[in-house]
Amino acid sequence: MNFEFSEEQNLLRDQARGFLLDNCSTRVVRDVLEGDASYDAALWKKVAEMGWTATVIPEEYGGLGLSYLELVVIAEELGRAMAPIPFSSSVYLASEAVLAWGSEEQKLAWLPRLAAGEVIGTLAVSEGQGQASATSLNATVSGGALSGTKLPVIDGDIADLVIVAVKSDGGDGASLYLVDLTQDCIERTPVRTLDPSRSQARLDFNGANAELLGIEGRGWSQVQNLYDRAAVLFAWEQVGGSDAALEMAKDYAMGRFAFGRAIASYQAIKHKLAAMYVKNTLARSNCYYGAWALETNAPDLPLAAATARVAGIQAYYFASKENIQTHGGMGYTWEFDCHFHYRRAKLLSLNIGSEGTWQDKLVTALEHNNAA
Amino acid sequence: MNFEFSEEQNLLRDQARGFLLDNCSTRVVRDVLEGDASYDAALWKKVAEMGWTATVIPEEYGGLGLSYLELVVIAEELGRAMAPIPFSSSVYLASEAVLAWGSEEQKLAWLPRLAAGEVIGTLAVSEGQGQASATSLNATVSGGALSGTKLPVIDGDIADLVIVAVKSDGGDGASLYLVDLTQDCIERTPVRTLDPSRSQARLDFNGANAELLGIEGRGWSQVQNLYDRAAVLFAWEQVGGSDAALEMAKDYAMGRFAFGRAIASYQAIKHKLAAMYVKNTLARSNCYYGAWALETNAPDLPLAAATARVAGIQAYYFASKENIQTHGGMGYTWEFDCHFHYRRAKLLSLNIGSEGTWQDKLVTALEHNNAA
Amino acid sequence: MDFNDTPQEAAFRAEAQAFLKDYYPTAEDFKGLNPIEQAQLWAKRKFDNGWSTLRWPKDYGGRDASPIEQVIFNQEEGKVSDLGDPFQIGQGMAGPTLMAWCKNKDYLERYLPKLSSGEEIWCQLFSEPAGGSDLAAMRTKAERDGDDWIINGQKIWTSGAHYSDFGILVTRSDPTVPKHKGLTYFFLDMKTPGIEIKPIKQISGTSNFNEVYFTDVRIPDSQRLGDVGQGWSVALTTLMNERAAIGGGGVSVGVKSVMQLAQKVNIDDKPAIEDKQVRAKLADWYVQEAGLKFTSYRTLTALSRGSTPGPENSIGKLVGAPKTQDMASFAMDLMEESGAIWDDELSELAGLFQGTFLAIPGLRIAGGTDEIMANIIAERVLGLPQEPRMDKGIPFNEVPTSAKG
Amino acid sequence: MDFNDTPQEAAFRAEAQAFLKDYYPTAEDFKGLNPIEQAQLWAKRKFDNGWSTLRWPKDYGGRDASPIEQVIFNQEEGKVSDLGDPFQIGQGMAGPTLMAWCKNKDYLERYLPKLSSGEEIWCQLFSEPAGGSDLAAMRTKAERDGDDWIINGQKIWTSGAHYSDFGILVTRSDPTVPKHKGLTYFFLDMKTPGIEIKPIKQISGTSNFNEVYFTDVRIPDSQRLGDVGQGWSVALTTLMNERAAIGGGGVSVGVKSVMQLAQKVNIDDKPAIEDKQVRAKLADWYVQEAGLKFTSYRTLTALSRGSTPGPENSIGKLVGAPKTQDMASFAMDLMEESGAIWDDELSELAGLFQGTFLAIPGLRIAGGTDEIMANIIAERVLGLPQEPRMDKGIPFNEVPTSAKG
């Protein structure tokens, strides 16, 4: 029984934390949040140089060939630092999709560049308000030309490569296509969002060249599998963020006095912080199992992923909103950093599907496990 | 605008509270809870003598012809005292059903005796575990003879009259029948329940004489309407109980010291009691509207009833469990009275349908109101 | 129990409706005016016709009206007007404080009618950065200098400071006595030299509040309200006049808007409104929403019988703010990935849910945090004991603070 | 990260399995014995074969095993045995306290092996009616009388008092010094004259605990552990050995049982498991259940690396107890009107949900209330400051109490 990271992995965590303390202070987040840039290109370059974008990509495709346990360590730290870079899109979604279903040719074409961070990838499923499903898709591919609108696409304005879910007449109703975003017939419109430290866009495809990724008519199951894998990684980002929010709240409460004593000595605050700790701990422990299931490709990955995801969403929403509350008036100012977590928590809970969607998936996985 | 009880109604409340303080102490509840009796017959007799069982029954049928505002005042006090008598069954369910759909003959036959408390009535819908629906009913009437099993029937072991929901081939799938319980072909078996201060039974009907109540094939709508009306009255009992539980918790917390000060001075306890107060207040205010809707037979009675019901369930469950918690170890002893509320809260939340069932009804009513 | 007005109430309501119908400014009247000017135009008309500051004495521009009449007028006014209310602090809090504590009748005649007519706007300078929930822990210094006082320090969360003409101010005139005993209360001209106003940007991106810095600001002693050291008693008068949160208004994320959305978006390829989890949440929120509404009706009834609303009104904000936060968050969940889009055109109801999501954390804090509201209910409604006070009876400058702690 | 045993752990597990297979009593062996006797039969076999009190020294009947070996044995034993554990207090708490504080080697040799073999059962006499969460506020008096002490007072929540041979007892030997300083710790024979034991009936109807009254009970000074006035330090040794709630067990209302029920009963004429509200609740509970399980795995890993479980283990009870309460309550809701029936035959799973509903309020209180658990996490895990202590440094008999307050 060993339910802990290895010494090397812990070393990587320390290294990553130190690097991000130096290179991704909240000032860096603030600059992207307030400025015109869609992401911090300098940070992205450094992160790629550190090899983080290459973590799990096999060496034959220019990657480091490390395990997902290394990747979740990095995810946690990126979440903690709220890094304003397209890491989740490019690494958890695009790279994973190409790794899983790319032909040898597609892998050779894209993985080395994704691993090197030269290319930013993303995934486009949603076509507007509400829950997407195979039957709700309107985008289509006909004769290798993709048409339709995807909204929102995270990092859609800066990505070079997008994996697009389109309607299919057979199978599960959808197929995945790989599209080079440098084509003229693709219109990209940035959209204003709740968390401007991560950019989103509307993509209009007007007969863009598209290559099938994987099997025609299996796109919806591919998306679900991709989401399961990404859910674990997103959850680690959420756990990182939750812990950072708890630490902020704790530090403030220890230093802030009211009625002659630290507000951290009032049970209303103590129990609030204890509740954060409890949610964070449950989320973290569920993430451990998720990481193991992801790394070993365990049969109950869907359950492990949904559990980590729901726990991560709940922990980060709670910690981020109650961190503001603990800060009182100051927490509600633009000047303090509390709102970064509040925005990011909400964004991460909407990417790849909401709490309700994942609660339902969790029980479906439980039913499946019980039946098996 | 006058959203308050009249002076006379407030007087009635004082009177009722005083009467119950004298005649329905927790000792009285305990005796029924611990003993063999199904209810406190002496208290029932006195309550009937006070005319409470006759409150809204018109004078021509031996009642007092008062309004539902008087009845909710009594309901609140009975709930507060956790009176171990078949008041809800006989008054909110049986009397209301006969009043609403009885033929003149049926009214004359039953209402005067119900009003006088000489006869105890009840309603039998459930046929076992889970949510009953028109299609789930197995009891039937053929040629005026009723057969089938009802389980549980509140006060089924002591009632003289029961309104039974049976399967119908037409209409909404159900019909209501009125059955005299003194017939030999009805077997009654008391069942052990969570709250022995209110008795429940299994009733087996083997061709019992039964009279149609209302219209054949309209039974399910009748049950729903009856439940809506009863929900307001049940909710007032719940509010009475919630307030009593809050008062118990408060009194104990003021007198119990830990670490040199009253536990009522700790925020963990203060905020717990404040949360009870909040839930109780919301429930009470919703009950006010429910009472008004019941009395005026307002078109949005279904919404008002569901709102009061859900609020009442939530307030009493919370207050009763956190009252035990506030008492600490003593609250968990048989000797203290805390558990009476905990049992009664659960019982009241299961009679006439659970929280989930009523949440759904509430939204259905909202949809209906919005569409209208 | 009766939802209808009494005959007197009905008559007053009809009168109010008639006035509003005849006098409420048209779009044409408002043309070219900024929101403050629009509010002033309307205030002037009310004043000129005897419909401003209804509960004030007629002498100062009021109508000597009853609390319930004020409520009825507010209800009717709310039906025709969606103007902001820059006079709330002046008319609702500063005016009553002046009437209670100012012994100089000239001042009352000078200031109150212009407050009532909207000609002059007042702000409230109470909160300080180090104070927060500990309202009386003010540090802004007042030192006597002849017939004047010299003020140095900083106030925060002052809404409308930049467009206000006057302000009410609580200062610490003696830091060597216990907290509540060393305060002194003034009113002052906001154009006095030495006052600097900086807007505070909130997380929602807007700026409704200011920081106000005082550097050697002189206030004549004649503008002191109450005795030296009696500032906390005067401040309590102001705070007790904080408008009881009856009816509410403002934020409009509610069961209705979330239901609308749930009818529009799908879950499992069916309208979300058919999803039982969505329904259960809507039911719970409706229970709270309706419960608060009917609680306010009960307060109105009590008002109409002459009683004053008590601390039990804290329940409105305590329940309403976290509920609205969760509703906004849930509504965004219903939109799934699009929930993060915050755009007038692309977002449902022009971004109402997203805007509310960012605005609502402020409501859980302003005017008393959730935690303070729960304390108020526990202590003032239920009568539970206060917690041990570490600052009781201790000179203010010896109380542990974050700075010294 | 690896879920499998290390080779050493696997070897130990195999050894334990082999022992359990060969030595665990058969139904025939247990025949005619009451639960205590059954437990004693099994304890004796473990003792005789070197598998009892694994972490104790071999000299006293132990095996000098590591914490993780203890855990592995518990896991394997749990698979074959559902016996009660009347030795938990004696072996888990009294024994380690004796080893740490008893200087008389004869006593150790007299008591420990019989504790290990299950021949003698011990109970813990700490809690008092006026104490509750304020654990150290004991009032039971100990007065010196020659070589003896005379004990008067009352203890409560003593489990197993009626079948115990010995007890560990904390008394107040000096009420004139502050709370933690006036305590003295003893062990005693439960057959000593002057001890009266009364069972406490719980709301679930069962009696797992007792009140124990002391009237002029004599204890020889030689049975004192630690110095006079050092009782709190000794008590801390006992309390630190309270078994970390690893794995849990006992109550079996969980996601699995509620799911089973939801597959059986209908909502809207469809299986309740299809209802999205039911699913959302199950998901949330599963997140907690799995989160606790995996947290305990992390603790096990730490144990296997030699660290001792810390206060973060409070999370198990803090999360688990309220969750189980709500699950039991919700399961009853799913049964609708039948939910109130509490009957072996008529109720789902023989009344498991109803029984749990009545038993669980005790779990939210025993061994530290929810509120105390949250305090422990706040103070000992997060390092937040204690609240002001009104009893600090004050003679115990001058501290405000309910009696005097």
The other form holds:
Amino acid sequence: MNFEFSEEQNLLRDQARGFLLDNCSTRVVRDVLEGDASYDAALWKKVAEMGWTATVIPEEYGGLGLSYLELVVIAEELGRAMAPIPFSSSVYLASEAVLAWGSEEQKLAWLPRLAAGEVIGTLAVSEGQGQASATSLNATVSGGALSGTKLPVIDGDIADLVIVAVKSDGGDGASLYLVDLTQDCIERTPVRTLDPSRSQARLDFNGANAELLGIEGRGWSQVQNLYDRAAVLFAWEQVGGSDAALEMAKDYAMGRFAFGRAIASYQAIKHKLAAMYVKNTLARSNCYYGAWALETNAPDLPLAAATARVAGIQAYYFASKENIQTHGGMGYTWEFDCHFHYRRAKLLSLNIGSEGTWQDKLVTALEHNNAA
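Please could you give me the other form, the form predicted alone, since above is the form predicted in complex with the partner chain?
Below you will find a single chain and nothing else.
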């Protein structure tokens, strides 16, 4: 089975990489980390103008109608650049949820604006510490009014639209609701995290107007399906970041001299770089499998998604950590950019579930496939 990208998709990668080199340097990331803004609004506008936020949305809803293979290419390059924009929350989560389960009226109301980047969307499932489940949800909807708290919500401080998982009677114990975040009754509280360039927030809904998204009582299965699809895209972001961290370490090792020799010539450094490369290559291989399963909506998408997600988390964390080690004492300083990747790797490892959660999913998917 061939998991390689086409010539057109590789050209898209080259275009995306060039665009981000020009518009998303590490200086842009540092400005967000050191400033008061939660994201780079100018970069977000340019990304939307490039059509990336509209990649897989059908043309009848204002999108480009391209495949998920184009989207994973873009995700990889955004991860490589550590782009400080709400792309994953708006594109992988909110747009996908509306596209999959929205009524025709909801699609026409929201997808064109999501595609144009005029609206930022997100997903709200967790309600505090611990792994969320259908039985742990406390948020409820009564008479179209949503009450409850969600914490943390990716980009919740800047989003205009949120898909909320609430407790429901019958079915799998949960339902999804679509909520316009511009309502005055909704309180937003920014939450400080390890990576301020990808913001999080607490949302208190206080009787906000909410519309059912999909089928009542089927929300938890919808969330799991959405997570499987998003996991592949997050994994490609992580592969892009892990490759960038490896390149940062390699470039530093080639240019840093000790005892008259580049430190890249020493065995200890060679082994670090080689180990990073092996983990990155393994993760990329698993991501190819995930991209194929996502594009074809294969029955083994849960297995492919979990495999890609676990490998992506492990590769990015390892590469970001070894990049710091390769830089030595200076790698720990604020002035060097190594911590950018470490921050992003740690944050991405928790979005849509931790590594442990996805390892459990992987075991469950393997057992299911073996039983079949």
